[in-house]
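The chain that follows stands alone, in the form predicted alone, written as structure tokens.
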Amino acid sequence: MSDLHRFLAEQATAVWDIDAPVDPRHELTALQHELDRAGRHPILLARQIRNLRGEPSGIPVVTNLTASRTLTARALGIPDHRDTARWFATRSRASIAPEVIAHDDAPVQQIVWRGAEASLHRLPVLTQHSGEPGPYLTAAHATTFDPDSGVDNTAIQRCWVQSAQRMTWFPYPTTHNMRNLRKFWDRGEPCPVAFWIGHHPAVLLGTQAKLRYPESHWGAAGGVLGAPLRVVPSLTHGEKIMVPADAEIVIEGFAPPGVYSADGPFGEYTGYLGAQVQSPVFDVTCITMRRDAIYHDYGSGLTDMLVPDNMAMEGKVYEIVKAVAPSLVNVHVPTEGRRFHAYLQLRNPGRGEARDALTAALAYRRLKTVIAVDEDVDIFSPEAMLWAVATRVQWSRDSIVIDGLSGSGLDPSIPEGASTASKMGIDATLPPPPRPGAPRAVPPVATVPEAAMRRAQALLQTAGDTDWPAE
């Protein structure tokens, strides 16, 4: 059985167990910003933290859970984080049906709060950035279902805690959850929702798989986990909305029809505060949790939130591009580009194949810039990618600009009122040989003999930890 507790125990050396008091307003997020700047990504576990009543919560907060790409890959059972694209594309499609268990066997329903007891103020919800209106759930997986087919959907969507039993809920307009919400509202009915918080990172990534509509995420989560996900009927909605039995906390209730509230500004994955929007509201009916519950928070706009979804994007982009470009070897969605850039690595692409690959990738809504390189370029190295662009590209020959494609509404560069985006593909692959079997007409890369490299490495080892000037 895989859950958050087991993962933290297995990765104990990567956990910074903070036993000093930590303010839920800004302090943990400030620590994440400092760690990001230093390129360090320990898991943060804050044990002394207050709830929204200002009392000791008794529920610790974990964050930075997925800030390390290496650690996140290890959680999936992938030895090398560079292999996530092919692995994720395969495993998220290798659906494993969930296992339904009874209420008495579900850790997440060990404690049940109803009525006035079911207060959001009893939870240690964080306020992250200056300019935000208050505390937000940032790692809450909203689970709804399509009233026509009964098929459920799960997605991470932010919620601003406005009172003890009401919060906003922002399902982005193009999401499957918003489609489900509108179907209930069109019938004049409140939309049933269950928000679950905290689980093993493999489950968190599996439920971020990009699927068709309607299609349940439980099978994809099982595929990524490599075992059936244990689920249990929610107490408010019964079997219509199942929740992970080994999650930490579940918040159940309804989004009343036609009721909106101002929401935001909020720190988005772009690194900017997103504009205030009108969001549906959600009324709490019940809160359940484990006896030893841990509250999970994502650092919004930080690597903690970017890494897992970017890995899931790599799998989806790999799947899309491989269908038109068999030479595709790997895909990387770098955190430096937020979720707007992707790098494609190709092995001996045929004439026009690099452009086919670029065009296919640019059709993916979130991507705005895609660069294709050969197999000799390390797509996980920003220096190598810049080198390839600097030395293998002529803009008039190797760039593709396409206007009028769908883009992310969170992209701050899109002009106000625009409904489409302008995107660029860059072909940084080497020119193909003039004829089959002929060498490529490019200069050789400057290298040194392997024996000299080994001697240089040995010499560096003798220098130890000498404090030489940084760049």
Given for the second form:
Amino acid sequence: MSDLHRFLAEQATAVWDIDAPVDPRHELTALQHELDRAGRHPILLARQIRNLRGEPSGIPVVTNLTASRTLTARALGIPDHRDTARWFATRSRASIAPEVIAHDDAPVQQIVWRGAEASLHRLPVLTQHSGEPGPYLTAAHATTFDPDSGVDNTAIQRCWVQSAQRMTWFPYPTTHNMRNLRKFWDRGEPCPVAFWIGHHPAVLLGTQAKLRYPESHWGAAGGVLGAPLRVVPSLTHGEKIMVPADAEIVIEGFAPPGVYSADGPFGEYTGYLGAQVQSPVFDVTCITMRRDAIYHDYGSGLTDMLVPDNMAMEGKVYEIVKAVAPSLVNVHVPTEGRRFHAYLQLRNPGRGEARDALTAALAYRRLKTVIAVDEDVDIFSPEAMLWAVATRVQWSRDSIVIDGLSGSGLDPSIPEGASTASKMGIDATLPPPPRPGAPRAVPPVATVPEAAMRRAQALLQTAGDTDWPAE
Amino acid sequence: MRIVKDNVGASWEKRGNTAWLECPACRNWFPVGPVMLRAEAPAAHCPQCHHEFNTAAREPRSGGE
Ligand SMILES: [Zn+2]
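Could you drop in the structure for the form predicted together with the partner chain? We only have the form predicted alone so far.
Let's see the whole complex now, leading with the same chain.
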């Protein structure tokens, strides 16, 4: 059985258990910014932290849980993070049905707060960035269901804690949760929701799979986990909304029909403060948790959130592109491109295949720039990618610009009023050989003999600790 | 309350896409999406002083304040 506690115990050497008081307003987020800048990605555990009443929180905070690609891959059972795309493409399609367990056996229902006790102010919710109106749940997975089919849906959606029992809830207009909400509201009924927080990273990534509508995410989570996900009926909504039995905290309640509130500004994945928008609100009926609950926060716009999201995207892009370009061997969605860049690696693509691959990838809503390279270019190295672009591209021949494809409304550069984006594909592959087996008609890459490289590496090891300049 | 928003221009000119509102209570400026300027929008909420105010009736002035 997998849960957050077990993962933290297994990865104990990667956890920084901060032995000092930390302010839930901005300080943990500032630490994440500093660590990202330094390229260091420990899991952060803060025990000396206060809840929203200003009291010492009995519930610690974990954040930066998924800032490391290596660690996140390990959580999924992928030995090398560079194999994520292929792994995800097969694993998230393998659906394993969830296992329903009894209330008494569900750790997440060990403690139940009802009525006035069910106060969001008893949780150590963080305020992340300057200019935000207050504390936001950033790792709350909203589970709703389609009233027509009864099928549930789950997605991470941010919530601004406005008072002890009310928060905003931001299901982006195109999401399946928004479709479910609209169906309830069209009938004049409140939309039942359960938000669950904190789980093993494999479950967190598994539930992020992009699925059809309506389609439950529990099967995909099980597929990624490699075992059935344990779920339990929520206390407010019963079997209509199940929640993961091994989650840390669950917040249950309803979104009253037609009620909207201002929401934001909020620091988005783009690295910018997203403008204030309107969101439905959510009223709490009860909060349940484990006896030893940990509150999970995702650093929004930081590697903590980008890494797992982009890893899941790599699988999806791999599937889409592989269907039209069989020479595709790997995909990387780098965090420096937020969710807008993808790098495709092709093995001896035939004529036209790189451009087919680029065009297919650009159809994926989130992507805005896609670069195709050969197998000799390391798609996990920004330097190698820029070298390929610098030396294998003639812009008028090798770039494709397509306007009017679906894009992200959160893209800070999108023109006002536009509902689509302008996108670019870059073919940075080498031309194919003039005939099979012949060398490509291009200059070879400058290298030194293998033996000399091995000797150089051995020599460098003898230098020991040095004070040599890094730049 | 004041609103700032970029001018409308030719498609080849770079223009910003975000409107800014000034809170009438504390003079703090904050960014708002187009939805917050529509007639049916909920009250805007100042993230600094938590003052709530209506923007719907106001036509944004383009270019500067
Ligand atoms: Zn104000």
